[in-house]
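What follows is a single chain, given as structure tokens, in the form predicted on its own.
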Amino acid sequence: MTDSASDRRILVINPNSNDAVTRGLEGALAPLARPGFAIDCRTLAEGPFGIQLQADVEQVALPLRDLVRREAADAYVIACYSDPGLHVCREATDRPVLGIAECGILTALARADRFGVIAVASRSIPRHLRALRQMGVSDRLAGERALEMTVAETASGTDTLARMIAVGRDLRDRDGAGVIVMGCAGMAVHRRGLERELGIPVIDPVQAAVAMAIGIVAVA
């Protein structure tokens, strides 16, 4: 997505080592391409194949910081719903560093009173709930439900969309969610299909974060 050497660069970092997830990010971010901006998606080679445990979150924090220090950009987006390394990366640069969970949730709050989250697995949910409490928005959460899949399966599994539709319907009909946030960067390729089936807004947090990054950089 690079146009010229003068483009303002948004570096989107996939903190896991699964290149299929990174390719999915590139496709999902294609509609945000515009003159004067380069959206560069990068895989963190040192990362685990999928970030699902707290140990995975801790493992990638310092490699993410080191990448931010090495790679010049006008803004950085950490493309994992656990926002790993967000604060240590912010310490490492004076440029904006955005986490997709924060940005996805903030975007959802602008679309409906209560939001639901589709998680990859149940063991991720306590970590996500801690983040919501830190943001002070827990009372706007309708519910969070899990696919019980791996990160790799969400990116390339054959029945991922069908499972997301079923979970999304529960969030909409049982929990009262007026908007859905996809709780994993690997789900990016399924946003349009999910929104079409559910009939309510579906937020891809990577798109939300990159859109915010472009806006921040454009007015800087």
Contents of the next structure:
Number of protein chains: 6
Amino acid sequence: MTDSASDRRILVINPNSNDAVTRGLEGALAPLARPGFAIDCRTLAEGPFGIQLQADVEQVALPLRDLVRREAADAYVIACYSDPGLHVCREATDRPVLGIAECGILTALARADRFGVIAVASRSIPRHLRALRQMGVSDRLAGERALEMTVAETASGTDTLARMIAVGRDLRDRDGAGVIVMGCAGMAVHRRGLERELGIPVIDPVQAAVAMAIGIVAVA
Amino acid sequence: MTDSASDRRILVINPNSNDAVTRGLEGALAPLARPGFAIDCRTLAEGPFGIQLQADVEQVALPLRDLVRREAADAYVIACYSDPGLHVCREATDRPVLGIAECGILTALARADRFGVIAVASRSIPRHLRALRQMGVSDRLAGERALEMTVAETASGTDTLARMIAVGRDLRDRDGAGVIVMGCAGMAVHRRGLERELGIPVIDPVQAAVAMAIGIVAVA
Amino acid sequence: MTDSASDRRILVINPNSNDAVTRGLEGALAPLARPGFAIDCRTLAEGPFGIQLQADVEQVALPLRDLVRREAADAYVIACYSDPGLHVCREATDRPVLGIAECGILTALARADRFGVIAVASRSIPRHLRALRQMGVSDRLAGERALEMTVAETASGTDTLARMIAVGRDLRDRDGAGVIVMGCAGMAVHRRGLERELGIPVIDPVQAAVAMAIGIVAVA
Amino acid sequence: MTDSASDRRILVINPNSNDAVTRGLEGALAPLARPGFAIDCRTLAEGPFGIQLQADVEQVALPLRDLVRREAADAYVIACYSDPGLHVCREATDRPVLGIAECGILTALARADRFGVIAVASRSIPRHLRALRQMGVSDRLAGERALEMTVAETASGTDTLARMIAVGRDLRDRDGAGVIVMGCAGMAVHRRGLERELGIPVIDPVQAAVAMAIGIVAVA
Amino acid sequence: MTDSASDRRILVINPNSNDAVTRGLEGALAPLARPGFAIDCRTLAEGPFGIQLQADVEQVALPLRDLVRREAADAYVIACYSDPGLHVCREATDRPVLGIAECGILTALARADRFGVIAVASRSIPRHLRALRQMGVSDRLAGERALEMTVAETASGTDTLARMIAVGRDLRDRDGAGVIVMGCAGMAVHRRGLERELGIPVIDPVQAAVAMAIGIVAVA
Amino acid sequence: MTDSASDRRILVINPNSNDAVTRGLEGALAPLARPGFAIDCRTLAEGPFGIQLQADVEQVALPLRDLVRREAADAYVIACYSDPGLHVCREATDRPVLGIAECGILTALARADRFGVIAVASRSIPRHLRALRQMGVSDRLAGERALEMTVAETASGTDTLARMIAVGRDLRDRDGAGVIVMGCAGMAVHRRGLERELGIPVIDPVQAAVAMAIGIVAVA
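Switching from the form predicted on its own: structure of the form predicted in complex with a further copy of the same chain?
Now the complete complex, all chains and molecules, led by this one.
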């Protein structure tokens, strides 16, 4: 995206070092482009190739903070569903810092009574439940179910969408979800296909966070 | 705002019949304008002059639903902090329908740990607390305090901002709020002044809802 | 029921226009009759034939309020499991106004640790869960399951009881319910049969609400 | 109250051995009398003179259970705000057993958004809060405040009503209570005076429980 | 265990009169022995042979209190998963009184995100859920499942461990428990075998409570 | 403490680099010493001099994880009230890893109905409230109040105890706390003085965590 000197800038940081994911974010965010705003997607060079373990989460917290300090922006979005470094980045700047898990879930709460989450792998579920309790919104969770794939498979695998549809149906029909949150930044490309198939809203948390960021910055 | 045939349209409905409030919404939303989107602010002709009682809330529910049915739009925003008719409007359309109380609070949850609400009058507080429990987010409420003014006074009164600052300080210092939600569509003009004075984010719920609506529509 | 001038009066309003339902209420409430009290069951003429959609709920709110204003009574009971117009009616009178969903659930809480709800159709379940969160009693819910019938079928269908028993068993055995709330005013005729079969208390919410109303009025 | 052989019987047990309290219960319950029902108020001979300590609560549990076993009734009401022996009595009979704290609070929940409780002494408050959490209704509590009197003083003291009014005003004005629950069976005589003074509903939990008991038995 | 005059003393009371259970406690607690501390396991002579009903719970409350009063100790542990008499014992002494259900669950909360409970029989589950709500920790419960055995069978039955493993697997795999609490003092002998088989921590609540008691006393 | 080859070892890590704090931990833990166990208190060389900001918390997470990996132990205790690195350390070892905030609060829950927390400075309170929601135990919090001192002042200042007593009285008398948790590892030396003055239990979270660790290891 072109970027003029007077533009207000949303810095979207992909905390993993996989540029393909960053380019995927750019694609997912293209529809949110508007004049006067630069939505810059940036790969965190110091990040691991994927963020799956708690150690990956911890490892990127201070590099994210450093990037936030180093790069001027009107708002920052941390584009990983574990919201790594969210609180330390907030401490480092007066500008808004948004996490995609928080914003994806909050946006889902505006669309239906209870939400379901599609996780990449079940080992992340306790971490996500902990985050939901921390947010104070667990009462709205219909359920969380995992694809049981790796992040890499999720992004590239040809049958990822088929798995997402199967899991989404369980969330909708067994758990009573009225809206689905995709629990990984790398699932963005499947949003429309999944939504069309399920017939209920499907939230890409990166899009949700950037839309909130634009709204906050625009009125500041 | 001009409105071309191919624009996607966000219909923002002021459920009261006070055109001055509607024009105030237009002013508050101007910074959110972007090409390809029409943000239409509309006064509900059938609405009462102000919405203060539960009867006012009930009275506008079906007229709002009728307007939603009659007017094609890509998303609808109900611009009254009581979120009147929210669920019946959702039933009447497949398009997103957002309430400003919900969106204002959800946006606040992305900015700080606990939020405070400035109400116009204390008689609305039980209704607001009921809505917070319904949303399942009460654990994040720091407190709600009232200006003890009428809606009319809030919009016009010269010392409204002074009252809002006093109440906002109590929410911040006594109750521990890290972000403030303005509990009335008519307070929009005071957002910046209040934020500057308090030094913590202040959310105009109409702006918050329209930003979420644009984000949802843009990626649809 | 005969009604002498000095009687205290409980006005039970069936918000739908189906007189057969109103007569069913009279039957269900007959055992609660006592001297000095008139329990008047009234059909809301303006109501739809059944209340299934949110639009039906909204449509009757102000007519209920008007009826409450027009008809003097010592207490009012709104006899529909969606508790339509409850808050606006309370605003219109100093007398107690009780909703059957609230009273049915509250009475269940006095009988066993966790309650189950039999809904007519699953599309009402999100609305009911929303109401439970609003009441602040969700932690006591064992589960809610639907008959997947229309309201009309529920009242007339010969195999309604069989369906209720099957659903009630699931609530008791799979979900751990120790008491059942019948989630529709039209299920009253099946209360005893269901209770006998399940061996746990079954609450008719209309009876529960009128009993509470009598208690409140008697001591006023 | 006279008691014919065919009457259905509500046995109201005062767990303390103070007959004056039992006679007070009879007075408070007189307005609930109806043909075909006997409301029998009984003093638990084995009870202590007042129930203030946890030891008093424990001491009466099994004597209450024994009385429930020994005395046939259609429903039982345990008339002490600590609900002593509630669960063990339920285990001993298939008939409904109601506790006045539970029923008083549940009835309050049908009257206003948040309730306040007047305790006799502050040392009971942790016990009451524990019970509220157990009931799962803490989110509706506005506050609990104590008279700081003994049970004996509460019943006899000439200025008890004045204390209750002062405490009730704090619950209403500082804590936001829309309804008051009197947290002791011995406060019954002050209900009307307190309600008149405060202008919001005041619940006598004994009356609330007996009204619910009559409702349950009448339809059984 | 030998017991010198200057030792600090933890009195562990088995509220049932089954000495075999008491000897089992001694075995389970042997690894916690340390110089300067006497861990005395005592059978409550007045107790029933097993505690399964609410009546059993009530029956031992005051005898436990009397024992606490009679026997000097630096801390008391009530070794029954229903925590009988916990609050009345606390009222009778200034020394710490710990219940094993509370301590077992609290210790589990330090080991994993959500815990599962193995109950002896499903009829205890409502009582346990009530206690969890009272503790305010229900949000961390993954699930509770029953062996459907008697307490006697649990202790002696040769296939108890096999049943526990089957139930533990369901708690881990279906309910998402990351730690298991054994819901009966008599299951202690199976802790290691169960933990080895499940691969997640298994908490013996008696050991948990005595460890906490030693910690409290040691620093007093 | 001497440390024989066969001892089981509890490694207590002070995440800040202030050796005086580490020596303070050793003093506080001396009463928990027992034969066969080595309680090793270790300063994290890479830590900041004090942990007050979120950045301090993040900075020590991976160094703590590395230390856990490098140093064999039977259990690990992270001795900072922000529980830094807790989840990543758990991921790195099969041995128990305990955080002092979690264990201090859990131990408090076994002592009284509601707990109060003494924080060093009010800026930590939102972080602590977030952690309480994550733990799922917020309903037991009476209140948290700050000394408004630096960590350094807390440890050294001669009037720290006086401040703690004043704050503790507010927690006890205004907020209703029945037990106090000291919200900083450096407050340990004041535990007895504070407890004597307040007359309710005061928990040093380091002692609480080590006692739980010993209990877990002893029975492993």
